[in-house]
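The chain that follows stands alone, in the form predicted alone, written as structure tokens.
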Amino acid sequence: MTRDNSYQAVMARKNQIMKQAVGIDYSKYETGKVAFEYERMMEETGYTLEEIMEIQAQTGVGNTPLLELKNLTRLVRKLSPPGYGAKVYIKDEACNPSGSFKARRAAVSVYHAEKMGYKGVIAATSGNYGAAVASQAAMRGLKCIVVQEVFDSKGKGQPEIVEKGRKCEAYGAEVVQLTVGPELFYVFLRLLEETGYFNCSLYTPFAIAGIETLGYEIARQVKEREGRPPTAVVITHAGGGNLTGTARGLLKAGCPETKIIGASVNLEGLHMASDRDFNRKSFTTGHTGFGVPFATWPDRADVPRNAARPLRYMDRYVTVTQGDVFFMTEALAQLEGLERGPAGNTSLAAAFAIAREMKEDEILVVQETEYTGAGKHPTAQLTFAREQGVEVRTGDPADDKPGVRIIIPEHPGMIRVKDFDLNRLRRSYIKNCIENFKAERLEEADLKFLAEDTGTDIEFVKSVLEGE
């Protein structure tokens, strides 16, 4: 019998396709109208921390260096009031095989695919994750397909995404490149169904558990050097997995007091699925276009229940500008001798401002770097921005306007963070949860789940439900 491959028919089969492509029956964790047993899902479908370390060691992932940024710390203190200016460390995740922390996620996902007998893996991503999956698949001898949104309707592609496509191909992956729009998920589902390959989603328990080693290593390395845990860790926030996994790793290392700070590039006003806006941003990840929607509705992911739940762990959420990140990318290279990709330096830009708020005896860790290359380089990014009609100049980054102008700070003292109202995110999440599950009357288990999932309490959840 011929299979109906119309858009509507494929979407109607998505839960069945995902169940076969991930091997998880998510329905068995459902406990209420909106609630599910998150920790049980992580425990039963993931691996222990020790097992993940062993899996990652098999392909050279993890155990990346923690570097003290002595010159940047000195600059921080010059710009801070007396007694202020935290010591800044950076976790050099560019040292992973594919050049980013995403190798940690991919290592566990691809290992699991091989263990379960899948012949190949598929990932839908325009970010570093595609390269990480392709790299790990090459090491384990599995086929790999990466599906990317690359072009606008004029056929123009952002240089960073184009470069990532080449990187995936270099690892032997087949790369399916699409224009921006709704066809990505449809094509992804079709490929999963036709090939029978494993879905290397960013949001499975395997992928999130893979990042826990990053938080665990940060805690161990800081304790070895300083004799105490970090005061705070700044984490680039997009889909929520980076923050969730790192925070869980810190907790497993016995660091409940370490503050978890999410940081994103501010792209307010730009719509990620818009053909006009698609190429008017210089960052393909780590921005509010992912950070806000995935915090306020994590289950928008390509699996029924997203294992990335950032609001459970986030103590503070800040934004920086594109110009701030380009400035810090050059500062990292010229003051510390580390040339790393701009998107990975989002958390560094935020940390540079936050360290000035902290006391000298406190420790701030920047949680990642990423590899760089021709397409990621600031020159390529800013040249492309000008070609799209975006003004690029020096000045005060407070004048930055996403999609209109990028302001490179005239002085490092101009780099600031802007706090995002966490309670606003929490309220939006609860409302989205009720709307998407069409849950009119919640049970006690649902209230408890929403409190845990927002890092609040049942009284807060009730206040939102009652319209405050």
Contents of the next structure:
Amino acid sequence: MTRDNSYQAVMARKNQIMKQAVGIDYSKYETGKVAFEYERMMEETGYTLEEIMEIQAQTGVGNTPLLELKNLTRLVRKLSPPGYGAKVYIKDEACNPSGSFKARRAAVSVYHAEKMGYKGVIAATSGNYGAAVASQAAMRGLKCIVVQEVFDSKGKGQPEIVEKGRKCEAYGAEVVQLTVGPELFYVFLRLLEETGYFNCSLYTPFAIAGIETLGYEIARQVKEREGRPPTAVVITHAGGGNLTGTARGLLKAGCPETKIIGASVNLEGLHMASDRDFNRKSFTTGHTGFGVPFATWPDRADVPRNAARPLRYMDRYVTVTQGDVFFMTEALAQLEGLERGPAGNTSLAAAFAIAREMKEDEILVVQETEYTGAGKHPTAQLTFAREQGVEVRTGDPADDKPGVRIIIPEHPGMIRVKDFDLNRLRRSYIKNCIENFKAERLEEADLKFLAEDTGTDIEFVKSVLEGE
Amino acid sequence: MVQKGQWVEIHSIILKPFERAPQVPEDTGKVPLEMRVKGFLLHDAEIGETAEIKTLAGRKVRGRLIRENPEHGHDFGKPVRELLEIGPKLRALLKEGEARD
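Please could you give me the other form, the form predicted in complex with the partner chain, since above is the form predicted alone?
Full complex below, order starting with the chain above.
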């Protein structure tokens, strides 16, 4: 029997393919028109924090150093009014086997795939997650395929993604490289069907639970050093998993007061699926092109119910410019002796600005670093940007225009965050729920769920619904 | 002629412009969805011909042979003056005054 492999036919088989490739019956957790039992899903399908620590220890993942950024803290205080300027720490996640925090996600997914008897794993990602899955698969002896969006229609590859592809190959993975477009998902589904491999989705309960150890370690390490929990943690926000997992870990470590701040690179005006815009951006992750759509509609992911639900945990969401992040990447190398990033330094750039608003006795943690190298380095990205006709110059980052102009701040005091209106994100999430689930009349369970899922209360949800 | 067993790259069109997802933006909708995969060549073939490879995951894939011994061309780019100026500037700022340390 030959299968119909047209785009429409494969997409129509999506749920059936995913059920086999993830092994979770999501329908068990549905409780209303839009509601589902999030915590029960996390408990029953995932692993406990202790189990995850054990799984990650098996492959040398986690327990990364927490470094005090002494010179950057001094610089922050020089630029702040008296009494202001928080102490800044950074969690050096580049020390994980594959060079980023993504090893934590991959460790649990690949462990689970092995336990369930899958012969191999597949991940659809152009980011560090591919290398993480490939590295974990190598350790556990599973086959691995990584599907990436790499090129534009002229065959020009984004240097950061080309490097990540190389890294996947270095760990023995097959890398399927595609041109720009959302049909990456279609190729991914066909590969899952052809191979019967496990879907190492970034958004399963395993993948999110894997990041909880990161939040947990931050809490433990800060308490050991300072005798109290961090005042705030800044987390680079893209698909929402990093923020969700870290926040859950902090809660499990007994830090309900710690503020959770999401940070993304502003790429407003660039269309993520546009062949033309694709190579006009210098960041392939950690940007608003993922951060906003995934916050306002998490269930757009490759599994029916995304375990990454950032609005539940986010206290503040800020953006920085591409130039700010390149500046801070250079500052981290020059003042702290840490050559890392750049994409992971999105949270560092935001933290540098936020620390200036905080009191001297407060503690701010930058939640990750990532490895750097050819293609992934600011010099590679800026050279490529210039070749694509993007202007790069020193100046005031307020003049930044994604796709047109990258401004390297003239002075560190010019690095500022822009606050994104969280209520706007919450309202648009609620509206997306109603629209996508075609839910006309909501039940009590739905209202309660929407309140929890937006980190608000039933009154807020009702006010949005009535405003329709 | 590329010899059997060589490490090569193949190319294929996955979706033609009219077969693409309905939601793609106009510019993307005008071009096909293309794929490139690397592997070991399973038979002798000329560049430009259809060929079959075995990938690192052990899958057999067919496509147009485009490169023999494909290298990773990415590098660190050119020195960027705007970045080079940051280190000295920050060190000078830290030294300035030392008032509040």
